[in-house]
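Only one chain is shown below, in structure tokens, and it's the form predicted on its own.
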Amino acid sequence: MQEIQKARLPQLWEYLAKKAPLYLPQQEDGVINFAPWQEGARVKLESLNTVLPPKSIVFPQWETYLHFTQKARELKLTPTKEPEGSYILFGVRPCDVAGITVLDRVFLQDPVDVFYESRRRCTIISLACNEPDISCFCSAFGLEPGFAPAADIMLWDGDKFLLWQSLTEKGETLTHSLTDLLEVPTPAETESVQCLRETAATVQEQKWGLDGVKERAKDMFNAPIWDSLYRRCLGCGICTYLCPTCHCFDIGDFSRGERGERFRCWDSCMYKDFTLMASGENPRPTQKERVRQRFMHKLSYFPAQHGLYGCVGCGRCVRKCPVNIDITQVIKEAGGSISCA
């Protein structure tokens, strides 16, 4: 394990930028979210979830597959590069690190999507969370607030400085060549970090338990909780844009005169066209059809196919949603405990 003192963090993302593309929290116009370094950005590392999730870039919200080109009855089709090179994500919290191993299950599998893959050619330095938010609920779905096994490098904030540790080769590869930034901890600094751990896992352990509600989800599709959870719902879909783990898409042709392109894009099952088919049919028809399906995706299809939850709590859907619909409410009616205290 090893150290950096804050007031070296300029240099140290000055040299990671020079290696690869740096994405970090960044703040502009009073929004947090990741964005490339360049000097003089406002990182805000302080702040516990940024608006978007770090999986925009890992998993675009817009990205073209292939130009076209058509004359008379000629039609050419260029399809798009995938994307080069690799790229560093800095500062990304443990609950988004799980969300993208969630995205790794959908676009990983065969056949690979592979524009994703190539993006997640990445390497993640995760910031551990020292006082997770009344909202966040990570714990519950068995992750720890102060600990990412899936990233690459592993931080905490001992105040004045960050305590780093590798966990992959591609970390440490990385750390070896940082040995005039990082210096070597004093015993007290390291053993302050199972302390951190422990402190920010205590926040959320008396809170939670999910034993059995995978089981019990299953059984949900008639429960009276979708009468009352819909009749709230504005079909907005912000929960879906702003969930680390939601991967639906669209693919859509847009053209001006001969020449076009075809891309996809974020798209949301809370909307009525989601499965709006050609026939005019739709198997989900109303908001409550659509408000089951977000709930029911999460705690029972998606963990029956991948053997994980489809959620990693970290509390946007409930701090953002305008209405207050709450997943947490869905996880009490399948027989979750959530205690208050």
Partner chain sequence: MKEIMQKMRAEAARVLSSGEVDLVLGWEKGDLWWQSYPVFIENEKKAELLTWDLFCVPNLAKYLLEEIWHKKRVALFFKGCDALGFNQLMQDKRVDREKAFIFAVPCSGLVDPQKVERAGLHQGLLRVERLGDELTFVYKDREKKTAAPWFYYDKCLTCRYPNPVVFDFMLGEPVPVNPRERFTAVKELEGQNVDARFQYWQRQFSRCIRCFACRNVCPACSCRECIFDLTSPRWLGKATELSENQFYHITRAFHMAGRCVDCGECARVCPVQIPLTSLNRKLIKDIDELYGPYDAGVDPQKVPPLVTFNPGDPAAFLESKGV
Second form
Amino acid sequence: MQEIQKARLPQLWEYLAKKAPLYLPQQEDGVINFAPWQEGARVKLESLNTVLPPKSIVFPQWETYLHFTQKARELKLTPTKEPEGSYILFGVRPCDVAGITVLDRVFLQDPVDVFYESRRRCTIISLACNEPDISCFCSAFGLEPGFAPAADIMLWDGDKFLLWQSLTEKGETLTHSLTDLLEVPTPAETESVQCLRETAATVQEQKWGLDGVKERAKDMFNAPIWDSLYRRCLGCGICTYLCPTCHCFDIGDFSRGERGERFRCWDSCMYKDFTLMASGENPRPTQKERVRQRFMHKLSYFPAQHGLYGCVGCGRCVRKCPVNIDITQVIKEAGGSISCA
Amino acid sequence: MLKHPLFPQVAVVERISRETADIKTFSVAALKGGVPFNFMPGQCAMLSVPAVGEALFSITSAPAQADFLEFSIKKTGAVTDCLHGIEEGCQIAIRGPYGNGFPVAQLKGRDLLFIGGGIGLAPLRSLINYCLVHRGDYGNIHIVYGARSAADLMQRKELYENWPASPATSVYLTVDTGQEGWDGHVGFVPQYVEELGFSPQNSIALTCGPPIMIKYVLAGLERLGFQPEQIHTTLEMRMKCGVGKCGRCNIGGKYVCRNGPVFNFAELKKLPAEY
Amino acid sequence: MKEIMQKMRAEAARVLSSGEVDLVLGWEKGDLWWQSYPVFIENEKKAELLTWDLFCVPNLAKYLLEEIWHKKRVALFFKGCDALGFNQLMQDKRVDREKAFIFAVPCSGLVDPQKVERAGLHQGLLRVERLGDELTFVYKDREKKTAAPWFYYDKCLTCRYPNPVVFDFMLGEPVPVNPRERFTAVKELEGQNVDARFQYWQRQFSRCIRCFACRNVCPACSCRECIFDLTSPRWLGKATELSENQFYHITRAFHMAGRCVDCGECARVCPVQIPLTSLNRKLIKDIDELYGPYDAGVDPQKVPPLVTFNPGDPAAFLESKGV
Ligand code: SF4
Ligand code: SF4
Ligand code: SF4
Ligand code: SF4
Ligand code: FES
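The block above covers the form predicted on its own; next, return the form predicted together with the partner chain.
Everything in the complex follows now, all chains and molecules, and the chain you saw is the first one.
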């Protein structure tokens, strides 16, 4: 284990940014999102979750993957160059790291999405949460606010310094190149990590039991909750766009004259046109079916297909839904239990 | 350069033939000639007209039967409108094959009952012609097909000439409403199937058509004694990626593009009724 | 507020049991301190679900589009801003005054959870209460008192109609009207040069994720088929390209001109805090200056300035181009 004094972080970022594009949480007009580091960047490490998850970097809201030219009867297709993958994501919270591993299941399964794969070559430096928010419930899914096993490097906030532990070979290599900036922590500091992890877990006051939720959620298709929950829904899709695991997308074309490009962009099961067929039929005709789909997909369908929950408990949808439609209420309905510690 | 999994190839529409007032069949070959890719009956391909968009269609030709793929396409929306407007020789984009296809191995040695309605004949036709090529592998073949009117029956040459001429193969046609010049059966497909009263003994039924028809066909077949495992159908869902990533075709724990579009009735019963 | 809440429940039970209405629309309390959300009550026994607290911010008027569609008579509660939205829906002939039974709830301001969070008061917070102009933040083992206006939504601080302008029955007493100047941000922007303004809005719009929450929540956005949803032809591409985002916002702003009731809902729901209020207020201010003061949603009988033509109307936008 190593550590870096917080006062030296700007130096670290400057150094890292020279190696590869460096994305970290920054504040602009009051909104904190991952953005490329530049001289004078307003980095905000202490706030918990960014508004948009780092999904917006590994799986951007839209990206072009082919260009076309159509002249009379002839069509020419040119692939777009795959994106650059060697960048660094700094300060990713453990739930968001887990969110990326959920996306991995989708995009790295056969046929591999090579654009995503390329972006996944990034280095992820995760920052543990010392004090989870009231709307955070990552521990419900067996995750730990104080540790992100899928990160390359793990950081813990020790107030004046960040404790630094590399978890992968990639992380190790990067750590080695930083000997000038990193220091050896005292044994007491090293030990404090365990304490930080434990405190964070207990701060997440609500203790969750998700045993059997997957199974029970499967039988929730006709549950009465769907008859009431959807009625206030605005169908805005904020809950899906902001979700670190939601990955539904659409495909569209831009064109001007003979030339154009084809892109892929986020889409949402909360929109009425999501399943609308050309014939005018819609298997999910009202918001009720759409709201049900979102929750059933996260708690039952995704686990059935990929073996893990499609929610990491980041709480973004809980915080940002304009009408407070709250996934934890659905989890409780599915038999997940809560008891205050 | 790495190509995106959604990257299509350019293909040429070699021939376009009109089937009915709103259905045309397109023969699509690779730019260098030959089929753009190999496939099995029941699989689909994503066709696109750049600047307009993509849409998924089942391949209606049979594997290894021709050096092009055939698609029978009904005019229903932006992409299909545009396809109906193009001329022979035009280039379009294609990617595939997608989906599981019919369980051809399971069908060996069985009597086959095909039940199609309207454009639903398209995927069945691929399998019918495949079975006729390997005729010895299968028992009796019965084909029940219906459409709104006589003018809406597609693939008429095969319906009237090729298929009935094959050994132990019978074709039963019906139209929803009778009219002058039609001396065949009048009535809906599901009822006709029950009237004809096929035996479930060593049989597999394969059905494809409008959702409402499928619903009644399934009920009718059950009454005839068919077990859910003996009935296969194809599901229609809106699709975008075709490879189980975009989430659009998700029903329950399945993705229609990847785990389907062919499902047997036993599997369907386990899915939420959202199709 | 507790007293009003009790009245709400009693009134709701009354109108449901008497059969006067089929449905009551109000707010219900969620599990977490800031959660007070729309609830649909069809059974008088459920009237106990109703709440009235510092977080009952969602406007209920727009749900009438759906409910009236289903041929129901609905009773609902309006704060001042909600009533303006309702009037706009009436002006647009989208709701029927006869089918709605309106309870007015005078409102002296609601708490913006983001302001609480920014002040660092959210950790472990259980609930927030108000006594006069003072808020009490209640935690497990302590309390904190502060002046209420610090935590009110900006829209509440500038609200000119806290007492509903349309209602059948008033719950509680009218509250004093004491709005702050609402055009401060607009004037500040107006003071900048074109380039600076352009850059400012570019930066804002580039953040838009096109969730359309601003449109979906807006009582002036009630078109059954929205131009931004049309697929053939598709006017607005789905990629959140800056120019497409600009097209969306500029088009919507113009459609709101003379119709926006300044309820602030769009700005509230925006997940990336795009200052839509400044955009809409700029248009309100321009219309006020060009055609005389007009407040959308106050009087549905009044003819809106942009749907009338007066030969004497100023046409500065033509003159400045020398046309
Ligand atoms: S954020 Fe809330 S209102 Fe918007 S679609 Fe999701 S659940 Fe519905
Ligand atoms: S469903 Fe909600 S809480 Fe779960 S990962 Fe998505 S945004 Fe976070
Ligand atoms: S534009 Fe915004 S402020 Fe104006 S009426 Fe609509 S939601 Fe309210
Ligand atoms: S609510 Fe905000 S992010 Fe969503 S469309 Fe409106 S301005 Fe864009
Ligand atoms: S079409 Fe994309 S997941 Fe099936």
